[in-house]
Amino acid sequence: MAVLEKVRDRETVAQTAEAAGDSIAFAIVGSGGAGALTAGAILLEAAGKAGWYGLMTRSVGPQIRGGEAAALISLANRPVDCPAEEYDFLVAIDWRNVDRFAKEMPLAENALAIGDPAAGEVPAIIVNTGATLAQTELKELAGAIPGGRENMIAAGIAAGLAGLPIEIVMAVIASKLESKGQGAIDASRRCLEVGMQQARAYGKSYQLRAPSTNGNGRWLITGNEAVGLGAVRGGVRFAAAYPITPATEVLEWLSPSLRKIGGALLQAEDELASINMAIGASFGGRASITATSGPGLSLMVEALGLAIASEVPIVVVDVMRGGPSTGIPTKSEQSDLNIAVYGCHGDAPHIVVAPLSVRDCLFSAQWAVYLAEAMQTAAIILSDQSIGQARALIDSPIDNGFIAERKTVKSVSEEGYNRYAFTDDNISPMAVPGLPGGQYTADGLTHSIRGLPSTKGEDHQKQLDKRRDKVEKFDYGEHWAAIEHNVRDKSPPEFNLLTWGSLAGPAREAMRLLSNEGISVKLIAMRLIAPLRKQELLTELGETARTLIVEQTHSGQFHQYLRAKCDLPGEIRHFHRPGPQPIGPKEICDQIRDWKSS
């Protein structure tokens, strides 16, 4: 039986059902292995089938096994681009180590915290929120059901509070437990029923209004999976990589997917080997990719320079995490920007693309493959843990049509093959190995147009100019940034909100909230970090006198990069901090409100 009490004043409460809303956020927590993430994933998928949009982020410790785990779930009747900043209820399978990530899931004023009194004391950080506490014997309830599991009781409680239909939740569970037999499915159903019964006993309801559409055609995908799909759509047929948190899922998705279309993935012994294998495959004519995180990117820098100097296209996915060194492997940060832009020694122009959301991971990866192949250079995709490992319910994305197109030479004249010949677009036709007369040296040495090593200043200057100009003068179109605004007329907005990568989601939500207050904002979320589209950026900043730059780094790398590249007009303010606590919409709103009132 559930016992409710007000944590702050210890009074017994029994509240009537509250009005259904347009969004809900809840957390399921427990120690590693307790099944919190599994329960969260089931509920997110069920919400999609019921017609909702949603996003599930996860918080886990750096331990190989055990440790803390939390599924943080936001559901709404519109696309969800960022985690919630307040949670309506929390279900704790156990309370072990919850204090390590409690700040990532602040509870709302009328929140409900549900936990098993036999699974440890309620942490002070939860008690001090003033949430209503419901002591519920999850272990005892599960133990009374043959084959019962506490995480399925927790799933039933969460489904009941959110108003998710049991038949839809069971359809998801049945599909996942089919191989374990009908007994496991029946046990889960009984657990769900018991959990939903408990939810009714709390006298609280956070259920959502009926969705405007059904979930048919909606996708459930992570950012890492979307990167893999975008790469395949772009033409990638070979991958080589060494697993590293939080990028491993890119490789896990690519491995079976590439086999289905005649491609291959090879797990290398380390990051050095993986990028060089990918460069070798690309030299042989296959669009190739590797995926890593910050420590792995550090090891790949020399090989990146080789790809740039030899003009062999390569795509490197960097799913950023907190650094430096090992840092916080399971938490997000945007602090690899400097190494991605400046890491290569010498002058080595290349492409840096940053996805703006889980959905945009697909577009950005496909575009990055296209850019690398078209310009015969290296492209780095700067994703991060917050979107890479987030699982989202999104509308089915349209194929953007960017397919790898490498300028190749079909035959060689009697005069021979000039691999690095100068052309109008600075992109030289590339021979595939085996073409008669198409042999050439592709290495990191300064070379002549034939590819022969050279120490001549003239050759060095011309090849440097060539590699710079092909990247700087390429037509990137409108995809360099996502531009949005809440201005209702043609007047300049009061504020520009300038950010990049995964912070586009919180910034977009902040813009929506400020619109309700009558504060006009223009959002410029940069997808193409390098080369910087200076003129396009200055045009978009326009006549607005005040620009707020937002980023998730300790030193302000993005702000410093922009300042080094161009003179930003008007008054500039800069809001930044490192991970692991993500920057949320309300914090961005507070920055602009304070500025407006000053």
Second form
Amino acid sequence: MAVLEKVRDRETVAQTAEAAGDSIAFAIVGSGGAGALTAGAILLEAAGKAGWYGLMTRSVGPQIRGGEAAALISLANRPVDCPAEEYDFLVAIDWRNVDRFAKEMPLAENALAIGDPAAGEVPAIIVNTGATLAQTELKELAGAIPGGRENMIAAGIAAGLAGLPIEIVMAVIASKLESKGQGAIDASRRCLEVGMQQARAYGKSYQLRAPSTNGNGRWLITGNEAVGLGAVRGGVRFAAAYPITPATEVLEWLSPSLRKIGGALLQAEDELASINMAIGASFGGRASITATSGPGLSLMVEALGLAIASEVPIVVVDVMRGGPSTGIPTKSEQSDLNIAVYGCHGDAPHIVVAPLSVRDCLFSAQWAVYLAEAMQTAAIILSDQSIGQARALIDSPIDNGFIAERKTVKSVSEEGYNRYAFTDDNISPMAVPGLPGGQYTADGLTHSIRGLPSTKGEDHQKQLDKRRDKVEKFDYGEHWAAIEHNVRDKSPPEFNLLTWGSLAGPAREAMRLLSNEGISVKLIAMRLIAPLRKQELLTELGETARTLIVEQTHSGQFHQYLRAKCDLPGEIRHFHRPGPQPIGPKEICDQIRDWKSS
Amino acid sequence: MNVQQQPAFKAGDYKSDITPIWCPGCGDFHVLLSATKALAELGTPPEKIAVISGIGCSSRIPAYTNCYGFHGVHGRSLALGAGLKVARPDLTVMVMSGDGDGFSIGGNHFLHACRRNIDMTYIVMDNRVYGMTKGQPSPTTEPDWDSALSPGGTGLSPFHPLVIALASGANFVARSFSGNIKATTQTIVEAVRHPGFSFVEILSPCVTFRPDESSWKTQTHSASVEATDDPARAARRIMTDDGFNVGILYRGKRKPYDIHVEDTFKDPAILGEEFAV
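Return the form predicted together with its partner chain of this protein as a structure block, the form predicted alone having already been given.
Below: every chain and molecule of the assembly, starting with the one above.
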């Protein structure tokens, strides 16, 4: 029996038409191992089957079991690019560690918080939000069902409140529990039914408007998986791996997947080894990748310089987390920009690509492989925890057609072979081991065109010039940034919103919210961080613009990078702060509104 | 009728025209000679061989061969070689470096390369000194060897490469002396032929910073017994090793690492299917 209790009187806030049914957000929380994440994943998949879009982020502590685990889910009738800033309801399997993550799921004005009285009193941090509290005996209800589990009761409650049809949720559960037999499936159904019944008793509903599509062609994928798939689509056939949070899933996806198509993943003893393994494999002619996070990237930097100097292409994925040092492994930040761009000693031009969303992880990774191979250099993919470990319902991504194509020599004449020869496009054709007469020694020492170590100024200058020019003069097309407007006409916008990587999602959402207020905004979300497309950027910014730069770093690394490279036109404001709290659309809107009214 | 087949390659076919930077009398000249002789005997075409190294005097060796080479960063030659061999199992991969590169900065990779047992050969030219940086003690240097960096000696027990290799799971463990070209050549031939990870320590004197190592010519002596495939027996023999026994200590039977990249690939389009809702 659910007990409804209004803790505090509140004025009912008039909802905009936008919020009524076009999107909802909810959270399922519990101790690690209680099954909150499983329940969330089932509901997200069911929402996809029903035709909605959605995003699930997770908040987990460092503990393997017993820490906090929260599934934060947003569902909508359009693609969801960033976590919600307000949650409509919360189902708590228990309240342990809730203090640690309650800030990540602020409850909306008319929110509902459901907890089990057996799990103790509702914590003050929840009570103080003013949410309507509902007590439901999850444990007792689950106990009454043979094989019943609290997380499935919680799933039933959430499904009921969100309006997810039971048959669709059951279809997902049935496919997951196939191996466990009909008994387990029946128990889950009973739990769902009981949960949904409870949901009705709360007298509240957050039902989504019926989906505008039938869900055909919808994909459910994490950013980390999408990076892996994009890389393989781009031509990667070898990966080297050393586990690190939050990048491990890239490697765990690649291992069996590469095997399926004839590639291989090699587990390394450390990141010093993994990047060098990737370089060795690439020297052998195979497009290669490794994935890591900040601490691992720090260890890889010397070898990045080797790949750049010896012109052996590799791709390094950095799924950023809070830094410096061990930082906050499970939370997102954009603070590896500096090391990605400037980390190498010497002058070492290379590629830095930042995916703009979960879906864009696929595009960006595939493109990065193509760029690295085409230019025979290192490409760093700067993803982050917020998109890497987020699971999203997206439209199935078409293959963008970027396939690794390395400029190689097919045969060698009597005159011999110069590995580092100068060419019109500054890319020296590479001999792949096995080619008779193509033998050369790849070298991180400054070298002559033949590849022999050299201390001559001329060799140094010319090879540096070549490696700069091949990267600077390459045709990156329109992919350097995603550019969007919230008005149809082409007149200059009131504001430019300039950001990069995963902040594209919240920035896009902010732009959409501002259009409701009649504020014209142009979003410039940079995908290609290095080399900076300076001219293209300046053209997009326009002459007299007001530009808000948004990034998730403590020191403002992106802003400094842009300032160092070009004279930004017009008025510039800068909004930046570190993790772990994600930067949300409303915060960005507030910045623009403040500016407009000042 | 027994017809003597002409060898397809000579040692010279594996040597480049580059003059080594090594000091006159350096043991590494002999290692280069032995390696090229061994490759000629093995008969693998030079373009099917990759010689991988790190940083240091001995690590200059790839460019002195006529094989594909990679002169990488300090200490990571085994990782380069492992990645290459897994990606290109058709190639013969020889990793060649020195005691500083291999046992100090690259020490961890040595342990794991032995464990991993990828089919490749690791040759360490051990001169018990950092030569390229002008004479500092390495992990194999005697504890009382005096130097500017460690006056009076490091006082540290020297690293015992053969013990480490055996304990870590190398499938072939041998020691040779660079001055004995015939024996070194044969040891390298056997190391390359033996499946899995083969480790050869070659005592290779540094005439400039360790002139005392000229005595190695008389100090080294053939091991009194044949190689064994029993790790326990090999371990017992190492206990009585004076560091100058040369020969093959151990030929293991462990199955080499067998995950590798194939020659042909399936269409990766099949990999997207798992994400469809």
